[in-house]
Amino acid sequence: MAAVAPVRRPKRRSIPVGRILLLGFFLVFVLWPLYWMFNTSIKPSDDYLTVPPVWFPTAPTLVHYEAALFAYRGLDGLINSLIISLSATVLSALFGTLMAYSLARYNTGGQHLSFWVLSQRFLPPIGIVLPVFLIYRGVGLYDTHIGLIIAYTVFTLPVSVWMMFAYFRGMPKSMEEAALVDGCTRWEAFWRVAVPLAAPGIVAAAVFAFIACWTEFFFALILTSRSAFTLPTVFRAFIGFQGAQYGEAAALAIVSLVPSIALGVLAQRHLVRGLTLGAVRG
């Protein structure tokens, strides 16, 4: 009589504890914050700075977004800002990626200049800024939005031409040189091949320009008075002699915050591939 075989019973997986409670220890980090400047944002000022404080309201307002919003203008900088950065980002997606195609491929400027580019980052912007205000004010690009796209395009390129160059040094040669066989020229080639190629790097560095127009503070408090000032310098309006509009600037805080996670959520796919491909080798 044949032996019968023991049934194997699947191994159960072990519940990795330890990796779900940082993660939730992670979340709570990262989300607690911005839950409570939301719950700052619609509750009424006299729960501000109540002992205990007030985790839920029970009134729930809208009136610090109309006044964020109306009374301080939040609105007008929130255009400003959008005009501003998307312009901006729009440039030095397009330089950059001209200007690191040109190094990766062509070894323009030799082997220091692509590194020459990025140490232009390193300067600290108040070492500029004031013969950057007397430029401007002497050329009338002081407070217009032409002004501060210009400086946030100089600003953001020299790290969009890094993230490109490492992104177009990474990529190999071989399609590009077959579309040249097929008859292509050197601009078509790059406009048909390398570009659709390289998108995924292109939406990242494009991110990462956009962030940084929408968040920066310092050129635009000093660039700009009445007409073309953005969404960060309204925050300096909050904060008085008589004290701080928590609620205002909470509820401003929650709109700034709307674009830049819409525009993470559409380029999420290539944002991810992006900075993977690019990354700077060593």
Given for the second form:
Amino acid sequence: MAAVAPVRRPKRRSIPVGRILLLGFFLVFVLWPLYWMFNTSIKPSDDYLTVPPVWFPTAPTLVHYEAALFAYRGLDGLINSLIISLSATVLSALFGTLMAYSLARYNTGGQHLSFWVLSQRFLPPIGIVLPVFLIYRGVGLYDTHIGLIIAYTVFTLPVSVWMMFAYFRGMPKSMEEAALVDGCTRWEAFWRVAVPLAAPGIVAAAVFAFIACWTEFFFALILTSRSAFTLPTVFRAFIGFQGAQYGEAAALAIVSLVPSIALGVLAQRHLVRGLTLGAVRG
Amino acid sequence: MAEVRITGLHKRYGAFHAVRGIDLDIRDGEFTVLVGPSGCGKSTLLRTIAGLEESSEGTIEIGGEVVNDFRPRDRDVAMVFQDYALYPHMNVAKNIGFGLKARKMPKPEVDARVAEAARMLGITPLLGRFPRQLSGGQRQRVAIGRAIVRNPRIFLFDEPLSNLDAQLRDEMRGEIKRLHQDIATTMIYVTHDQIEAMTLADRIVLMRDGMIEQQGAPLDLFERPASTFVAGFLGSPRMSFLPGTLTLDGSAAAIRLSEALLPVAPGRSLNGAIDGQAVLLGLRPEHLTRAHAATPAQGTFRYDATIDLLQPTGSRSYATFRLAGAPVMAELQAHDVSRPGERLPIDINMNRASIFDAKTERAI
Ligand SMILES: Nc1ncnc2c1ncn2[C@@H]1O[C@H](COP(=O)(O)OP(=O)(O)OP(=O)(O)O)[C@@H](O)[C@H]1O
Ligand SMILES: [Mg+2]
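Can you return the structure of this protein in the form predicted together with its partner chain rather than the form predicted alone?
So here's everything in the complex, that chain up top.
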């Protein structure tokens, strides 16, 4: 019998079992709480704590949403949160960009000012909330949108400045210099060249600021009461003497996710580049 | 179109003294090349002229007007940067027209001038592209287009060709030279490439440690370097320096390199050098040729060399041999020399040799 030349089969790529398992585990880890939250938000109240649990409610209901948004004033909280978070984000991005640019390009305040800015975050919030509360009461900012916008702008600025500072530092100066020689004033060079180039960094900083404002609880709790209260503070009401209102809490949590996710999707393209903080430029 | 006059210019970065007293007169329409080793302050000087750096001392005049306190935009200069510094978020047309738009020129005129500049540089098909879609040479052209479109009084170039490969660099060098011939605007060009300096310049300003070491026409600097620094910087391969002593015997002068005695060209002024003074004899490879005549010509010194090292380049061969212990390189015709170890008679043209004081390293 003649020797048969070994037939070479193109090797099939084996199924990456390990990777699939790992990803599956991770997905469950991330999505399970979301699923449970959503499930709870549409379950009738009697099904919350049954054993075995109700995996898919047979009679989904929106009563919890209605109660959370209207009876518990969740909708007012949502609107307040949007107004306050968006305003603070815009202000923080605006001032943060200006300040970071000045620090990065003109070395404003020597080598210490930039660090001082960041060091403002070293102070635990509880250390300043009482004085702020007293001041706010005194000047009429207590329980106002403006009051919380100012507070949030101030608290998010250090991180915004620091992120933008790193971004501008990583950006070559020569394009702005070319603009200056070409005929721009310093302001025009900043506005028409530096800012467009720093857009990914600005977006990243703004997203961080927004998330910080959107989820902030402590200052909102102390500095607001009946009119400027934000969404996170509404959750307090769901834990009472008669037990917890799981359905309402879950419903409001779902509602509060929507803007964050929308923002994430909108900013994603910029975000990925911005998070590298100028390490790579497009 | 303008002349530039720089008087007593200093620039300090904190304690660091980057530019240390520059006096420079640049005529209208002149192509001046600032050249020197890395860190000697060329870019700093150029950026100070552009107004991107503030001078610490001294004045800068452009067109007879002191511009020290002018913003960059009011100096009416254009600059081409080493990294091109194109605006990545604008297409080529916008990049080129940006300066005109910033100066509030009406749009139809901007468009016309952008089109004209693009035509001059052969980049019309690229006008709609973004910088990231261009090759290095194309980016370079756009950067130049952005400068010429404004029709400035002075062009400043900071090593515009250093990011290009050798072939493209030669090509663009020619184009810049042509551009200068066409528009005849004052140009100040920084490079540390001595070939660029030699080929482009009407005048070379050779800098060292923040000061001007020597300035003049390229051939002046090449043939009559004021110091070993200048002599070593210009010319490739480098000039060889041979330590020796000057001997003066009545009217005849010579340089003694251990046993060899090389006569100094008669009539060459020696500026009060004294007998026995330690000197460096500077020989460029092209001052040395293979001897063919039976007797050396007037002013040449014949030496029987043993070739140590041979570097053929095709038409020429660079042959290194030892003369009184020091290595010397000769540029020979390729057919004059065949292999290392060969013994050859070499004629040294002493009429063109440079002589430097060994201590001060200044030319005698
Ligand atoms: N912003 C700055 N702060 C401190 N020192 C500086 C600054 N800019 C330049 N220098 C120093 O000034 C000196 C001259 O710099 P410059 O950039 O003018 O050199 P150059 O001749 O252009 O060199 P190269 O050929 O490498 O470009 C260098 O020693 C440099 O370190
Ligand atoms: Mg330089």
